[in-house]
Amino acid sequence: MTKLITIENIDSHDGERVSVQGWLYASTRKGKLVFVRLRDGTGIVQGVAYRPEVGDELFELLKRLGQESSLVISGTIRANSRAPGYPGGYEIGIEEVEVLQDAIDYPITPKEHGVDFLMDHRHLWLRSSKQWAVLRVRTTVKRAIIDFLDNNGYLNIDTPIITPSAAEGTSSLFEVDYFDEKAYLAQTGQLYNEADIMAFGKVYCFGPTFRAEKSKTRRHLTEFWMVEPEMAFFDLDDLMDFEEEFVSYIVRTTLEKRRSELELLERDMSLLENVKPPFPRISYDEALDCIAAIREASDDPQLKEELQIEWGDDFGSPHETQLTKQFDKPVFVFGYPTQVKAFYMEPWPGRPEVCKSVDLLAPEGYGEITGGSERMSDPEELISAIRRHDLPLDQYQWYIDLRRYGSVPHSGFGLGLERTVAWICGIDHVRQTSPYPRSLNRMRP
């Protein structure tokens, strides 16, 4: 009986007669040979059919099969260092083929297609080798996140998707009708996690979050996944110490487990191999001085225009890109102006215009991959902040209670999964890191 195997395990079956189930990724003919590339979800392998051995009927069948036809190929595995595929280095000498379906006129061909066309056919584009590689990296990044947190004493607590109030700002909320009462899709689970840490010490939530931002940049989606660790008895320095260990572990694990996929994506892995603690740490004030110096030294009028900024402004993509070019690994920027951050962030001692916030900026223009802060721990300060932001005080009474009953210094951050995967993969847009991305102009398929 022929053994049914998966392509990712092909190296352990050298010399054996096996069967592989999958889809026809591509085929070429060279004289009396037909080369087919079969994918099965775990990898891609080359199969070779020699006309005198397989016969005219099977040979002609393989010649005419359409791209993405579903097949079962049987034959003998043999080592061939030049054989293409993933993991590569092996091929199947085809002896038998069972056609489950002959696919006709598959719409995504080797020719160049526009982004809109590919996104309209996202349900099919997922089958291409690079999209396959990106999403396999995504699963590994997710697993690394969970493993690191679980192994370091963090408890996974699920937080609500439907919430009665804003956490990050009322301008970017998706409003829903909740039995005739106004409610919103969650921007974050952070506020609930602050309650959770008073019961469990260190927690995290991990799931979809929603931002109704009318943004068309390569860094933004309206629905994305975010992991949000929160910790009691952590100050801002503790937070940065933890984040650099956390991000380094994610990158190190992905390099270890998905090197073949990163090679397929033509990622320069030397840039990732340098991601290890300590990360540089600069204040917002120092970052502003650095941007001013870059702007002053530049002869490019467009860059000078893009880098215009005054104290109190938040950084945009050009500022973050130029900042990260000064470092060879991710860089922390801490101590942002209070006016550009959320209401719950602890004021800087002696500088109420600055808060104990921190963003971690990834190199190569990928920008902020984490955003966090030390949280306010004094109830009266929190009440004042809520009023300054013109938020409904009654909606936050439970949140203020956390400061009234056993308040402690505490901190937390959020890491966006899609943006982190885009950085690790070295791809130019976060839409490729989500199986079915949602953005300003797209909610289908």
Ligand code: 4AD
Given for the second form:
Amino acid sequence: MTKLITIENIDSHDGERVSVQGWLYASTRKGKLVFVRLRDGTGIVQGVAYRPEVGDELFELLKRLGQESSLVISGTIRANSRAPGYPGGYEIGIEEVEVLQDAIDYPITPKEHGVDFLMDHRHLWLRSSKQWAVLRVRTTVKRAIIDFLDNNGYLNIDTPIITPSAAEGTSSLFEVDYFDEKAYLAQTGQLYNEADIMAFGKVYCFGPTFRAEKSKTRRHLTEFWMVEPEMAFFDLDDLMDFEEEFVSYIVRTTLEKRRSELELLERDMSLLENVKPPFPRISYDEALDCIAAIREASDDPQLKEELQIEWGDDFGSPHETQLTKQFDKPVFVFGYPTQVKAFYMEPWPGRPEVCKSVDLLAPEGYGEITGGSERMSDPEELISAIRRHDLPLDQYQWYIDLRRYGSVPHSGFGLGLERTVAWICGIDHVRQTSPYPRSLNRMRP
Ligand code: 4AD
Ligand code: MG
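Given the form predicted on its own, state the structure of the form predicted in complex with the named molecule.
Below is the whole assembly, all chains and molecules, this chain first.
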């Protein structure tokens, strides 16, 4: 029996005769040679069969096997710096092949397919090297998030998914029947996090969140993962200090651990190498001036139209894109108008039309990757905000309690996993960063 190895560990088996089990990714023929590319989930390796060595029968079999047939290939590993593959650098001189299943007419061929077709075949598309690379990056980003928080004294406390009330506005709620009542899928775990910090100091929740987003943009899913750190005795400046360390760590760790995946995705890594504290911090007012200046200087009528904005409006994607082009790092925009943000944000001292919110915008037009704020700490102010937003006060009594019993300045934020992965991978649409994305027009497969 030959030794069974995985492709990611191929470099420790140079010169050995081994077996690799996997799927036929592609094959090409050149005269008396057949080159196959075998993937095993951990990587892709090139196998080479030379007709005079393997014999006619095996040669003919390799020539005709369908894409995605499942196989066990046995042969000898040899270094070849030019052999395509991940991690690359080695190939297998094929000696034997066992076919587990001969796949016929695999629907995803090397030719170009439309995204809808590929999304309909997401269960198969995951096998393609770029999708594979993105999802491996996603796992590493998740792990980096958890490691950083665990190593910095944050306690992971889970928050409920079935909730009785809204936290991020009532327009994007998914309603579910909860026996005789209405309930909603959680848009955020934040309100519960705020209770948890009064018991544990620094906490985070990390899980799926739901928004019935009617918008069809490159950045919106209806189900996405969010990590939400929340801290007692933290103000807006503390929050930005923490976020820049956190995001820099995530990017640095991914660059260390997933370099070959990022290379496969043809990501320009020099832009990511630059992601180190401090990040620029500008106020909403300054951002508005900056956008006005860009608009003024432009002679593109469409851009002028898109950048039209007045004080009090939220930024759209064209505004964020133009703004972030001015910086080579993620940029904080703080102090948004109260009217465009959720009800729970602390007002700016002396300027109640502005709140102590902060969004972190990623470079290269990837837009908002985190949203957070200092939270309102006064019970009376909170009650008026809940009333102003037309929310049912009785559902928020427990939340108001947190301000009645030992209220402290506190802050937190949420980082969207899919948007962060899209930015790190350099992918233009968040749907490819989720294994089975859900959006306005898609919940299958
Ligand atoms: O800005 P958001 O809505 O903030 C909150 O939910 C706060 N309660 C978080 C907190 O302070 N604890 O969402 C936070 C982040 C966004 O910056 C974005 O990265 C991501 O979550 N996000 C989405 N990602 C994909 N699809 C959507 N529909 C998203 N909505 C928000
Ligand atoms: Mg936001």
